[in-house]
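A single chain, nothing else alongside it, follows as structure tokens in the form predicted alone.
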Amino acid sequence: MHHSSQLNCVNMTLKLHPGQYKDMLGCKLMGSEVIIREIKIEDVADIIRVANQAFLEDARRPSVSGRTLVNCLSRFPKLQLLAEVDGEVVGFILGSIENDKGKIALLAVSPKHWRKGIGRRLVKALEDRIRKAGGREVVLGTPFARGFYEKLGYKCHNIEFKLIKELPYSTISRMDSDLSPILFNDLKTIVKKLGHDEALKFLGAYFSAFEAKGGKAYKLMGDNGVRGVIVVAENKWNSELLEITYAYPSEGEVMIRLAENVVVEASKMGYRWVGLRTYSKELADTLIRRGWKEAHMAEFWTMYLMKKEL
């Protein structure tokens, strides 16, 4: 891992002659000068400000925005880059490296400075300081800009399907599913079947429902025992949708009756939506031939994850 302190780049703001163009320097935008350098810890307000204005996901949360940025600064304070034109702080991108590997954590240009060039620059800015402090590749991922992304040379090398169901004016013919709750007399026969590393994952998640709104866990049995779990929350950002947070089996015939049953609990309780996520295509597929639609919604959406290699 490379530590900040191990990060051989300086804190750039030269001015340019008009006309001329340097990497990380300053350049001429419409009349003005874009500058590119390095977050202070007293840009936090005007970050927050660019981020609240910029994203529709929930990255405009200071929540989100805020406690990445103080992430990033706190480890990679030489990756962290903004953009000023006029002295106003009017895009940013957040950085950070592991081993060889680059990240773009989170990337914004105020409305008003869209198309203008100033998110290729910072991209551009923060992958040269990639490269120096010895990385090979950065990653990121993104729900609506893997456009912008393939401009500048990046390929998509994955994709998180979020599926959603909606419930209202759905045909759903019955008011009781064929899941029962997991109790704890249930989780070491659970756990023996699912094998060490899947039963951490499972235990995760079934121990972090007890704290989420509509947190369950709910198990599928079949003639021999346990067929499937599932467990469930409500998303954190929207009411009304309530997220599968982990399922198994994760994919065939179990998952999809699984996902069904959850829809009939969900439409019982009253919520608008179930959210699903997934890396496979083809129980996305099946899902979408069942009713299930590729999720465009703020708070949740289809994450795609993009690399370039330096």
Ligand SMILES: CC(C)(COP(=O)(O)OP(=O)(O)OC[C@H]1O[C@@H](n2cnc3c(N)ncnc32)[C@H](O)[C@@H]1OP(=O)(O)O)[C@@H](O)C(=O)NCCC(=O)NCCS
Contents of the next structure:
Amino acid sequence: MHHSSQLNCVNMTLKLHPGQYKDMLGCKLMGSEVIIREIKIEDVADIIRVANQAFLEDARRPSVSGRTLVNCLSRFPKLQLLAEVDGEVVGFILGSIENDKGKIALLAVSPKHWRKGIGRRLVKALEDRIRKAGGREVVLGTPFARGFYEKLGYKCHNIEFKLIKELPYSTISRMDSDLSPILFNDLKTIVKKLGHDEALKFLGAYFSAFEAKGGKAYKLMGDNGVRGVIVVAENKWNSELLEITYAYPSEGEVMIRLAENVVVEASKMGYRWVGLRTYSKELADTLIRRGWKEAHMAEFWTMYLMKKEL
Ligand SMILES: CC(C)(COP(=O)(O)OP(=O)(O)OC[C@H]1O[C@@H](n2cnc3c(N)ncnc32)[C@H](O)[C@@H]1OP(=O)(O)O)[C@@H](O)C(=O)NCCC(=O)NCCS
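Now that you have shown the form predicted alone, what about the form predicted in complex with this ligand?
Below is the whole assembly, all chains and molecules, this chain first.
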């Protein structure tokens, strides 16, 4: 198999495997050379164009990819690389390093150049530079390139599940939930219940919800006072998705009750989906049994955290 594709390469038939062709003949790709070089400030517009073409989720937003690029470029200029074919930017990789931990912040190749070995070369080139800078491992999070990174020796060590519940056609018979709005007067009690560190997280989400569309904070009361709190806000990119941005407790029966009550609230407001992020496989499995799904939607995608020792 290997042999025949090499023959194809030599004959330049269209059946050749471009990755192997490139490996055989140095950096050539279908007769054109792929150049990997550092990103310069003049390349910014080309990089954003590639990101917009390659990404389905929020990395295609110029605000997100652009800010990441500017930040990486100013802090680690030697770890920002691009791939060029015939003078055209066709891919890029953004990296960073803290202590001995390297990171891939963003990687993209123009769709028309996928599966030609360009992504692999960009990753390898960045790994070399991270190693030279003293890095001993590389980490990253990816929504849909897990298989690609596994081929390059990365292992998935954690998953940030993004779960959604689709509301149209769901059976929601109640109009009102068991939740009530959190008032300013409740804050003291809630903060006391949560403890310092947890309270900071809650307050962060609570005040962010003031500015977000659909932003609301609810409490679930029990016989002994507040049992749980939950904050929601409309997803920044998707106005039909109401996201749970904070929940306490973050797992267990009360959390599931909170989430299902948010579904009632969201249905009342006419949202199409409720979304939830969690690292807990147990919570994810329980909600999936109750009709939630692992999200594979633009702007809200389960994220695989990958790692490789150098
Ligand atoms: C992921 C991405 C960068 C891969 O670039 P690419 O140039 O097509 O990748 P390569 O051709 O170098 O592929 C290297 C290997 O991974 C495989 N591969 C590529 N994409 C894959 C995928 N999505 N799933 C599984 N395997 C994949 C290739 O088949 C190849 O395997 P082989 O050597 O056995 O033939 C590109 O598809 C892309 O830009 N995707 C959208 C953006 C994105 O997901 N970025 C990563 C998140 S940070």
